[in-house]
Structure formats: C-alpha cells, structure tokens
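Presented below, as structure tokens, is a lone chain in the form predicted alone.
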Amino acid sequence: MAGLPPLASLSQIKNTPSSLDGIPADLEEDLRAYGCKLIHQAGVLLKLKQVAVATAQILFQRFFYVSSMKQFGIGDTGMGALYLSSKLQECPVKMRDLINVFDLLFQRAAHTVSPSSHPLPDFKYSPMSYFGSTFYDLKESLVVSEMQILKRLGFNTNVVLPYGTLVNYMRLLGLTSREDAVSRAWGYLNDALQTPVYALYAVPTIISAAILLTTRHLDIPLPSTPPNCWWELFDAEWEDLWTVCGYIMRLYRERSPEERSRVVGMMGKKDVRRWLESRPNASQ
C-alpha cells in the first residue's frame, strides 16, 4: 500500500535552499509559480493527461524544498519533471517532442524579455537543428534534472491528487447542484499546482481551502461558527486553511512589467547567479 505524500519539514519551510542561497522569498515564490506554468503550457502541447501534469507540478515543488534555484534552473527542473511524471501516468512522451517543446517556450519567454522600448515584434519560432549543440545540450539537461529529481526526492514519487476527494467533499456540502461552484472550487485546486502548497499540507486542507474561497466569492452560505464549522468534517485547521488562501490568491497579484521580465529572465541557474552577483550585499 502507498504510504502518505511526503511534506515538508517546518525547518525545509523556514530555511529553503534558495533562501539559504540569498534568493528572496517572493522572488523563489514566482520562480516556483512561473516553472509550474511552464509545465501547464508544455502539457498542453504535448496533448499529455492532466494527472502527469499535475504530478509533475508537484514535484516540482517538492525538488525545491531539497535544492536550490542557483544549482537547478526551473526550466530545466520543469522538464525532468514532466518527462518524470509522464512516465509515472503511464503517458511517456517522447524524449525529442519534449524538448522541441520546452525550446519553443524557452525562445519565446526570451523574446518577451528582449530589451527594446518599442512594441514586440510577433514572435516567430525558430527550429533547432538536430545536429546541433542546442539539442544536446538540452537533451543532457533533461537526463540529468529527472536524475536530480529522483535522487534528491529519495525516489519517492508517491502523488495524491484532489480532484476525486473535491467531488465527495462538494456532495457532502450539497453543493454538487451548483456547476459554477464545482467548476471554481477545480480551478483553485489547479491554480494551487503553481504554488508550494501541495508539498505542505495535506490535500485535505487544500480542498477546504478551495471550498473556502469559492463559498466566499459566491456568497454560499455554509455552517462557519463553532462548534459547528463546515472544515473540521475534513479534519481541517482554520488557520492552515486561511495560510493555504493566502498562497492561491497571491497568485492573481497584480505584478510590474519589471516583475514579470525578472522572473522570465531568471530560468536558468546562471541566469540566477548572475542575479546574485549583481546585488549590492553580493559580497557578503
């Protein structure tokens, strides 16, 4: 029998690596959220199951509680991860399509970041060759991630997704009857996967979460008073739930351009230390 989802360590929460690396907490924060939408976008050219996608999101988090953003680029980790889990969902994708894949949203992540003050020009792929280094390159990156991946995770890729627990959990509340519900409380647990929170709680508390937000943005009435809280039927905490709310609605903050060219611009490891070095306290 598979045994529970491992999680975090409170001390893996308070020191990450890339903390320990100088690597700000709101910027690892949108590194982690950026490289899971990496994932999203290259699942869906690959025309690949929401469950790989969703594993590989996942372990994607969870690689970077045990390592840091200067040693492993989230490109790269992002594909290891998806390879990985493809694989785990029994849904391999070939090795080749996957990298064609993550070089086009690697090229067109650096056309929106290209220094210009004009109007971007459309962008316009350009196919690599397969005799040249790009390839290799990317192909050894590859290997070498879903390796990293595996070893620093202690092979342990046991995943629990939510998307069942949430349909008994809304016929418990009776809110099955309501599609927009239903379709909004799925949302949120999708747009967790681009945040640490399936790496910290128990998918329990995460549905809750997303029950929690859309009851609220729907004005539902449910039972919210002691001792008579709708969450504790789920062996949920209030505050893990208002902690887990708090990560999905920071996703839909509203970021500068400055921002968003930051996070784009620091995909690879070296792109990352070359951040670090340009830092005023760098030598310190």
The other form holds:
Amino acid sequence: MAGLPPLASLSQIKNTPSSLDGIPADLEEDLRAYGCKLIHQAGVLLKLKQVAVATAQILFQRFFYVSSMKQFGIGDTGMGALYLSSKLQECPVKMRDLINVFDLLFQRAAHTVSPSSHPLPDFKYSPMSYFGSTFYDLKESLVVSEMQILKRLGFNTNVVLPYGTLVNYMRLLGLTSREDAVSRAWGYLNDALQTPVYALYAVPTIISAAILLTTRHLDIPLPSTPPNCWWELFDAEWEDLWTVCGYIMRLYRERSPEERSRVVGMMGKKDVRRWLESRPNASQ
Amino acid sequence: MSGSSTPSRKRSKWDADDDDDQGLSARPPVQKRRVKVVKPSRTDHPSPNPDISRLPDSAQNNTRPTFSAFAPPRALHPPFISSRSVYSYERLNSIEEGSYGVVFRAKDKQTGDIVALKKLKLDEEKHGFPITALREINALMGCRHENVVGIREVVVGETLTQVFIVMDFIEHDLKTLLTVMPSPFLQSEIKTLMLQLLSAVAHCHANWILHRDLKTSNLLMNNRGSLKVADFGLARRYGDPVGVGGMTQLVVTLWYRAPEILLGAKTYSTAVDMWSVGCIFAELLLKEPLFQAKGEIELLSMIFKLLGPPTSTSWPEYSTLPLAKTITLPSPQPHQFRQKFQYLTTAGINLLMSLLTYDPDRRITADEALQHPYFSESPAPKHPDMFSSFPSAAAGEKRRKPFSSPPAPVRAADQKLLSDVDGP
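Please give the corresponding structure for the form predicted together with its partner chain, as opposed to the form predicted alone shown earlier.
Expanding to the full complex; the earlier chain stays at the top.
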C-alpha cells in the first residue's frame, strides 16, 4: 500500500483559508460544488476517464483546505486539477483541448448571468483565435494552477477512489442483485465528489453513507439495531455517516436564482474579491 | 516528513495540527468533536431521530479493540502539508548530473540530516509539470521499502520552475563501487545484494510499478551493506491487462534492456525489470557489465551468443514481434552460460538463466526468484552489517572515472508522451 491518503486536519476544517478571507461557509460550499461541476462537464466533453475526473475533483477539494478562493479562482483551479489528474491517471489531455473546453464552459456560464433582457437569447459559442491572447492567458493560468496544486498539497497526489470498494461492500451486504440499489449508490458516490467529503473522511465511511442513503430511499432493510449495525462491518461511525449524508443531501437543495447567479459570477478570484469588497460592513 | 519545527508561520501551523491529531488517538469523544466542527447545521434535513437516539448505546457497547487494516483510524491519515522551501536545506556539493536533473548533497538546516536533493529540469516544459516527474514522485511515495531509496519530501524554490525531490542520502552506487573496489564481491555478498534487490523489485511490482531503468548505477548502497533502488525517472504504473494503449520502447538503458523491448513489443510488463536484474546479477559476478554493446543490433547478437538464438520452443511469440522480421537469426548454437560463469554453482547458473530467459512469460518473477535454491545453498548470504565500508565518492572524495555506460534513453516526455499512455 502506498500509505494512507491525506485528509484535512481539525484546524484545516475549522478555519478554511476562504473563511479566513471572509467568504461565508454556505458560499464556499456552493463554489466548491460549482468548481467540481465544471470539472465534471469538462471531463465529459473531453471524453476523459471517470477516474481522472474523480481524481481532479478530490484534488480540487483538498486544495481549498490550504488555499483561499480569494487567491485562486475555482475556474482556474478546476482546469489545473483536471490537467494534472489526466496525467496522474495516464490519459493526458492536450493543453489546447482542455483550454477550449473550459473557455466554452466559462462563456456559457457568463452567458447565463449576463444582465441582458429576459428570456435569455440562445447561447452562441465564439471560439478563440488560434494565436490570440485568450489562449495564452488561459494557458498561463493553467500551468500556474497545476503547479500551485502540486506545491500546496506537497506533491502528495495519493487519491483513493471508492468504486471497487463499493462493489465489495454491496456484495457483502447481498445487494448486488438489486441493480437499482447498486446504481443509486454509485450515483451518490459520484455526486459526493462535488462535496468536500473525500477530503474529510476515509473512503469506507463515504461508501457506507452512500449505501445508507440508498437503502433508506429504496426501503431496503439492513440490520441497524445495536449491537448489530451493518456499517460497523466497514469500520464506519454513525455520526460520520450521517454527516456525509448531510453533505450529499445539501447538494440537492433547490437554490434560488440569486444563489445560482452569485456562484456562477464568482469563478475567478477577481470576481470573489469584487464581491467581498462590495459587501457593506461584511466581515464576520 | 522530516523536520518538526520550523521558523515559518506555515510550518508552525502544521505543528499545532500534529498536536491536535495526537490528542485524537483516544478515539470516540474526539470523533464527535470533529464532526460537530465539520457540520454547522442540519436543520433542513430529515430527522435522524430513531437512530440518533440509539447512538450513545452503540458507542458505549462498541468495545472494538482495533480497526481493521483496511479502515485505520481517522487520526492516522496525514493532513495536507504544503511543500517547504528549498532554503530549508543547505547545499553541500553536487553528486551527479543525470538524464534529467542535477543531484546535490545537502543538509537539513533543522535536523542536520544529510540528504540528496534532486533538481527537476522544468525550464522548457511545454506540457506543464512533466508526467515523468509525476510518475517518479508517485512511484517513490508509493513504493516505500527498506531497499528503495526513501523520499522525504518535495521542496520548491523561489519560482515555480524550481522543484527538488528530497531523498535519503546514500553513500555509494554499485557501479562506482564495482569499478573502484579492489576485489569482486564474495558469493555471500552477492546473495545479500541480490536478495535486497529482488525484494525491492517484488515490492514495486506488487504495487503496480515498473521501474524500467534498473542498472548498477541506479542501485545505491550505504555503509551498512544495505542496497537501495533509486532513480524512478522512467517508472510508470502498469495494469492488468498491461498497457492497453501501448507503452514506449524508449526505456531501460541499452545494456540492461530486455529482448522483447529491443524487438519492438508494444506491451511489456514486470519481466523487463527481471531481465535487468539478470544483467545486474551477471555484472556483480563478472565485476563488469555483461552486455557492453554499442547499439541495439550488437546487443541482440551478444544476447543470441550467450543464450543461443531463440527458437519456437524457447520463445513462441518471437516471430510475432514487430522487429523480428528485420533480424536474421544466426545458426542454432547452445547457450554459453557455463563457459562464461565458470565459478558459479549449478543453482546460481539456474537462477541466472531463469532471469535471462527469452520468453517474458517464462522469465522468473521477483517473488519466485526470492525463493530460489541459490540463496539457501552454502555459502549463506552475508549479514549486511558484515559488509566492509568504502570511502564515499558521492560525499566528495575523488573517484576514478568509471567505465561509462550509455546514457538512459531520452526522456519520453514531449512528443513521445502521447504514445506512452493507455489510450482511450
């Protein structure tokens, strides 16, 4: 084994660098989720392997326990994380492909929050010119962001993905015949990649949480009365399970239009700074 | 990570964390504390009442003594630790300039430990941080073993183009040692070295890492007779099935390169490292490299001469290899191991021939080789502590110029990069 993957320490969780810069916790959580959505969308457009996308999302979440969104935009960081993880998973993407895809995603996001009239006109992507400054600016941010991720995480890119273990757990619980349960649990694990849980809890805990949500939603009974609690088979603690479930369920809460456009408009560090400055008597 | 206290603000922050985490080892109450911090509010969620009410019981009845090896306690996971500055080290002297970086000897300013700093060349990177450097760092971090050189941390300089891998400093490399030592290693010493090499290689292979550049100059040895495999600059992960999209043939220094790579195989596996181990075994016996060829064709003919040309029984897949058609095989002839290694026991010859076997599928694995009778017959392997010590060239003493082996293949980073991946 390659040693245990790193997890955030108590003080890293208590005071995230973004919160120290005055970014409220709910906004940080939404920005983290949005950054991971961008990574996911880019991964789909680039036809990248899911292991690369998941690795990128986990590195992205870790990064913001040692860095503030005021210093590093979620857009750039998402781009750097995906570029790095494509190499880590031996499926490197071309820099230009990655930049084009993120440019498209940035433009589309900007379009949805443009102050123009309602309803919004259809989105039209305008490609960048081959030698234009947009490309070189994005390339510069990409290279810097990749390096910052490596440096601030101490070059420790040890990431453990949950998929294989989920299959084992489902087998052990005798649930592999329930296709709906397997795919639902799999889906929760993927959705959890948009939350910080992979930077906070060990993989067995996260998988147990996904199974808990699955079995509750599908009304599948499992032994849950002490001293016979199924999650103890996997060395998970009930409180941890429940916390992870909370993180996942909060993703599905309907966001108000204001909340949504607030997040989309804060992809860059400059946007974050502007927002922080514009808040009257903001801090604390 | 080395160094517990440092002047910088960042480090002292981590030190505080460490204290926290140590306090955590008394588990249950702490877990709760942590959870409360993580989770500010849960008002908009389905009530957990039925289960929460059972929780205290469950926690108290929970007298589980230990965690399973697969789910160790939360507190054992390291926190996120940013790279320190290279100025945490004092540079002493440069050791060598390798194929893709300079190696310095340096001193940790806090602990006084002597370390080796390998500077990565990042100036002309067109693809961001090089994938080969990522592979090297990950291989070193993922293959910790007493016979693999220990990685301590990765530190950075003032600009983003200065990155250094910090490793344990090891006094000798086997190649220099073989050139300067007055008499060859004894059989008992060779057995110890081979056992150490094989257990390191077995460990790497068990962790899905191919080294792809095993040679005597990449084997380090300290003054206590302990061998360490170093330089994972060409290492990469492999899978099962092996390298689906094909892997580069630009690996392994020529003299140690397995015949299937020479003949252009697109997929290869752990057996390429085992061939190199065979070449190293022979080199320890002969006190000079086994195949000192100038080019690939000459190397092949030297291999044909020692092993006898491959036949459809000794290597069934030979004719299917890309470059096999371009080679004219010499007329059949028996192998010449016995003539070449006159003083080796039958078991020793058998091990050597099992390593230097044409067919990669039949070549001995590291795990099998560790069980080979050669290691149990007399003389027994010498205890590492009984090795004599030597003056260290890397620590600054003048050394004689060693015979120069060809350089490692040019790093496959740039254009070759894309051919060296498992394609989609």
